[in-house]
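Listed next as structure tokens is one chain, alone, in the form predicted on its own.
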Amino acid sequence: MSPALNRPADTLVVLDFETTGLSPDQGDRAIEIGAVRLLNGSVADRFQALMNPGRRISGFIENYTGISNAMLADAPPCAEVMSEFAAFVGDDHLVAHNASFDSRFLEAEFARIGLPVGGTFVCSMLAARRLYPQAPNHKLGTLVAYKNLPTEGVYHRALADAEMTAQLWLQMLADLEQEHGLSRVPFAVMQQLTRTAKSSVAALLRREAQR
């Protein structure tokens, strides 16, 4: 295991994007980023910014996110915000709920300003599917209710969703400690968990608890 992947999973950055659509490969852009830095299991810092993608967004996206074209007209351009976020995140590892979506947008926006993504992503949704197979579904709002996590009831704004994802992530780490005897779980173990077949999760957790 590389030293970077051996970092504890309670120290990283949890992020969420709001975007013009579903795919940067089809020209969609980020319009808001929210992020929470966790340090030793506590929220240590936050980052939130709207960003102007250089064109108008659809009425559907306005209604879905609550972000209007008027709000984006006054926002800084994507390149400026993403440069600031690159300084914020450094080479920390990253968590997102449905990370395949957020990682594509982060990579695309960083590529536009000539920067690589320094850390490695792990998906809280995939982790929750392994740890909470009995949940009604694994949408963020459902899991927040399922685990009785604190929420202000705001969804589809980037910082609010990042805050809730961070609470869910910390709850999963707490459950791993309380129910499986795993403390200060390495990031690599959470990454491995998301890639493990559901039928093999119990064996994986037993092995990790015996280390």
Contents of the next structure:
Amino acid sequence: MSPALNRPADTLVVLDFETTGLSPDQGDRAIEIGAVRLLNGSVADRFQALMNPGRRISGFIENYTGISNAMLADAPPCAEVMSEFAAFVGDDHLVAHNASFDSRFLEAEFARIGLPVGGTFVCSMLAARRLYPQAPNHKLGTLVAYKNLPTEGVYHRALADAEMTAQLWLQMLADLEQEHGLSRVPFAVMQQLTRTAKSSVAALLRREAQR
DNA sequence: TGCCAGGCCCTCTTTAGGGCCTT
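Take the protein just shown as the form predicted on its own and give its structure as the form predicted together with the DNA.
Entire complex below, previous chain first.
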């Protein structure tokens, strides 16, 4: 296991993008980023910024996010915000809910300013499917309600969603530690959890508990 | 104006299709 992947899973950056649409390959851009830095299982820092994608956003996205074209008109450009975010995130590992979505946008926005993504992404939704198969569904808001996690009732804004994802992440770590006798879950275990067939999850956790 | 993606996972599967999740 590489030293980076052996870091504890309670020390990393949880992020969420609001965007103009679903696909950077189709020209969609980020309009807001929110992120929470977890350090030893506690929120240690936050990052939030609107960014101007250089064109108007659709009425659907205005309604979905509550972010208006007027709000974005006064926002700094994506390049400026993403450069600041790169300094914030460093080479920390990353968590997002449905990470395949956020990782595509992070890679696309970083690529536009000539930066690589330093850390490794892992997906809270895939982990939750493994750990909470009995949940009604695995949308972020549903899981927050299912686990009675704290929320301010704001959804589809980047920092609020990142905060809720961070709380869900910490809850999953706590449940794993309690149910499987783990002292502190390594990042690599959470990464493996999202890649492992359901029938193999128990064996994976047994091995980790015996380490 | 209208429409767009992609990875994971399940099953009436694997020579495939469709739901879930993200904006």
